[in-house]
Amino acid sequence: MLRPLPPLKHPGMTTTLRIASWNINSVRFRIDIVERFLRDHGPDILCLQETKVVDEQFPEGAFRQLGYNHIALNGQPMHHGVAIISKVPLHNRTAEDWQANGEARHVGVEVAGSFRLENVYVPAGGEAPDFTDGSKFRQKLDFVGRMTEWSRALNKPTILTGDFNIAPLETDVWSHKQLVNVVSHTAVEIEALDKLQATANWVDLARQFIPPEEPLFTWWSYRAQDWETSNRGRRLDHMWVTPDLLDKAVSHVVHKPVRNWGKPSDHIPIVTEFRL
């Protein structure tokens, strides 16, 4: 049983909180577009994945100059890495090793004594759905399996966000027929994600605001000469909440124009607004 959500400030007050998630594919290389996004859209909290930097070299100064003075990191050299950057206090940082190999793919915090925020970067899973022991695909499935066990023990209102590297619905990919056996949209990955979702009755916020029958993408390959015209995208980035937070979510925005900024990531930011 999840405990009731405590007030973020004083009883009777309503606080608006906007939480963004973005696989940035190297935060130092793309710090200019991160700063632009924060200036233009001003989320209260930004969850980054694939930061590709050790904690000691994370560009904290750029964020602090914009008023993001609360930072939780879990980084490593050159690969992976996650971060939570916030204007509001963060407490009780945790970092789970769901791949059981030391890779920096999760960081979680408590936000202002109100709820847990968990930022995750699920492994991509390799080029092909290879089920042999030690394969990247098997590691991905094991990662989601360990997340599922973690999810069973949740006892607080929680937001789970990040790059899940799984597009579960047929409308989450540009062609279900052509991608049905391609990593990120295979039946076994979708089944694993469904099992995770069922453990805490997680709610997929994007599909609360954007109908499931409507195509929705957050990632487009660098390989496309004209990504926008071909629009061969996938919805790999997600924002989930436990049911006790569902009525607190008032909007969910996918910032597609960011894919054209400067040196873009292949992912775009997603932002959910909550009223607590």
The other form holds:
Amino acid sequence: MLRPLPPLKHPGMTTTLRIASWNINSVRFRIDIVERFLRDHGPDILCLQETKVVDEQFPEGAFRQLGYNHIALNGQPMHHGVAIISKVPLHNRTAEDWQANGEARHVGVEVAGSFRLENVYVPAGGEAPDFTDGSKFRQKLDFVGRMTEWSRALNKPTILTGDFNIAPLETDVWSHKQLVNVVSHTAVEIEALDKLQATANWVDLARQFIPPEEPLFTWWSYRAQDWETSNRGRRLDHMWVTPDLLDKAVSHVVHKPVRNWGKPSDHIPIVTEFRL
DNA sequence: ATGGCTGGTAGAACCAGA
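Swap state to the form predicted together with the DNA from the form predicted alone:
The complete assembly is shown below, putting the previous chain first.
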């Protein structure tokens, strides 16, 4: 049972809450640009993926100095790892293992009695869309399948954000034709994501604010000589909400300039503002 | 059609990313 929590707001008052998600590709290596982002944009909550650090070595001090005193971690050595960093209290931390292999790819919390916040790092899925048992692609589909079962049982207002590693719309990739058989944009992945989305009528907030006809990316490969000119991006990072939170969302921004900061991640931060 | 780059950890002719 969830224990009762102090309300975030007084009756009749609205509270603005800005929630960010960012695949940081090593929080220790990139702590300088994380701090810069928090100073420049000051979200109330930051969800990180690919922190690449065990919990004991997570750079909590850097966040506490900036007023982020509430931290929920799920890390492991070397790879993966997720974290929720917050100015407001976090409760009832959970960590699901949707790949059933012990990898640290999810952490969830309850925020001030108002809603649950679920931060996920879906597996990339390997080089090729190969269905053989134990392939990375198979594992990715299994992961989304277990998320789907989890989603069916939800009964609270929920924000689901993170690096989904799937770009569902044709305008979510630089070339639908050229990526149709590339992992992240295959029909079978999109079908699995659609199925997950249908279980709780999840709303894809980015596409509420940026029309689906408009190309929108959150990731550009390190391998391009000039990522901005070639612009071979994909929209892999998402902010979904259950329908009860849809009319609380007032903006959604994709912070593209961050891709040009020093020692950048290949993903950029996304930020949604809520009025609760 | 291919390869291009990145960080962590071990000390790799690695792994994982996507």
